[in-house]
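The chain below stands alone, shown as structure tokens; this is the form predicted on its own.
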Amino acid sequence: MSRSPSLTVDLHMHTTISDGRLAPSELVDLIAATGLDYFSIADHDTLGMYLQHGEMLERFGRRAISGVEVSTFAQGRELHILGYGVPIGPATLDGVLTDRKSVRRERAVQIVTKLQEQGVRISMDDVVRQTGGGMIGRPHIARALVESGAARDISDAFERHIGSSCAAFVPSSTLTPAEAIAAINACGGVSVLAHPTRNAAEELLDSLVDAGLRGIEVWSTSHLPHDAARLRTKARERNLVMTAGTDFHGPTEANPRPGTSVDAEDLQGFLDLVLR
């Protein structure tokens, strides 16, 4: 039996908008040199990169997918829900997106005093001096740390200080996966869980599932080959749409370019759904 054709695609990257490495223009030109079949730009809780530089993705026309990263917490966990095809207008997901740069913010200020206060020497200056201007998030603390010397590379810092297990760690959002999910629905998007494996997400899925959620990351840089392929059998049994990302945040030693290849069969019901 003949294997379907692959696509080359990266569904799930970031910018200096939230807390990527690469300006857009950047992460444009590595997309346009890496030639991808299908791509998104899911900044974390914000749609900056299509309001600000929609202009640089025109050239890739139905290529470019819109996408966006929502940060939820549930359970005492975060979770990361993505919506795709939203349209792109000031008042998108307005509420969900609302004002989240200032609320990041005040988030580091709470990580960094929890960290001053366990004896770590760290400041918000320190922080912000890793964002180039954007939303500022865990990464960029954790590169702090790294600078520092408090840790020894980015895993260490969330391993040991910032992680959802560390006594540093503060949630991003009071937002509910359930109130992002309706709220990409509603707009016409498509809601897919983030990362699976990550802070045990997957155990909710069911309950996501009933909230409406309408697709999951099956392949992603945080999966090892086993994981793929249970989520991909999860994937058909609960009718869920399939995505691939590599979560780019910049170029790495491991992924020095964004994007992962997939069979063209498991992405066309996203594709169908995104590109209708």
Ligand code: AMP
Contents of the next structure:
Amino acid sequence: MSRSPSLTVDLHMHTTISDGRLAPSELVDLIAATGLDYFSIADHDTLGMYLQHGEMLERFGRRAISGVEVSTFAQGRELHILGYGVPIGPATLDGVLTDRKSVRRERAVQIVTKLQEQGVRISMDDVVRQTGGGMIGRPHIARALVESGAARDISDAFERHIGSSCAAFVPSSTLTPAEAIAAINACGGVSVLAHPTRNAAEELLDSLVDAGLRGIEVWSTSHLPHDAARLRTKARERNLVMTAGTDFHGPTEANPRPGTSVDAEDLQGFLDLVLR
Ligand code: AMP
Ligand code: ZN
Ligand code: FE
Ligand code: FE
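Would you mind generating the form predicted together with adenosine monophosphate now that we have the form predicted on its own?
Complete assembly follows, chain above in first position.
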């Protein structure tokens, strides 16, 4: 079987503007040192990377693709829709990204209050100390729970305190995936289902395609090795473009650097759409 050349890409990364552990400049330096062929910083519910730090990405030219990961909620589960190649401006994805920072802060207050009612000793100050002054997410609450001794580690914090089946859970958004997809497509962006195996999002794939979904994250560190082959087949059957990302939130022992390798041919459909 002949194979096309392989590319090293990471189309799904986070900074301290949302719940990543590296500041924008630190992540950009790591990306440069790693030498990715294409990448996208796709923070949760904000284009802050592009609105405030766009100049950091100029040196990468077309290798840097704009992105955002929009939180949505459908049928009792959280689904993340990635939006790539959206035009950058203060009104981009109005109605989808507007007020997200204050809504997320208010939601964190609700979660912390519920935890306190359950006898967990944690305060909003503990949580805010974990952030970089940007979007507050559950990972910040998880880190505060670990620091206060209420959880052994991050997984334990999600499992026992703030996961979607826990009593203290509050969704971050009431936006539906169809609304996010429509908004991303309407401004010329490419809508992609993030980590489709999480929360059984894959089960809703056909309804998302009916809503206008353009692509699917086929290679993700959330997947098991056999998931990618199945998702690739589903993408081809439904005429969806394919993307690859590690959902990089900062270096870990298992993944000290961002990036994953993908067949150039498999990424071409996405590149054709986003680099038009
Ligand atoms: P939020 O958008 O505030 O609901 O937080 C969701 C984020 O929490 C995801 O994007 C992941 O980064 C992280 N997350 C969700 N579930 C887990 C888990 N079980 N363990 C570790 N991190 C998780
Ligand atoms: Zn995250
Ligand atoms: Fe996500
Ligand atoms: Fe993510």
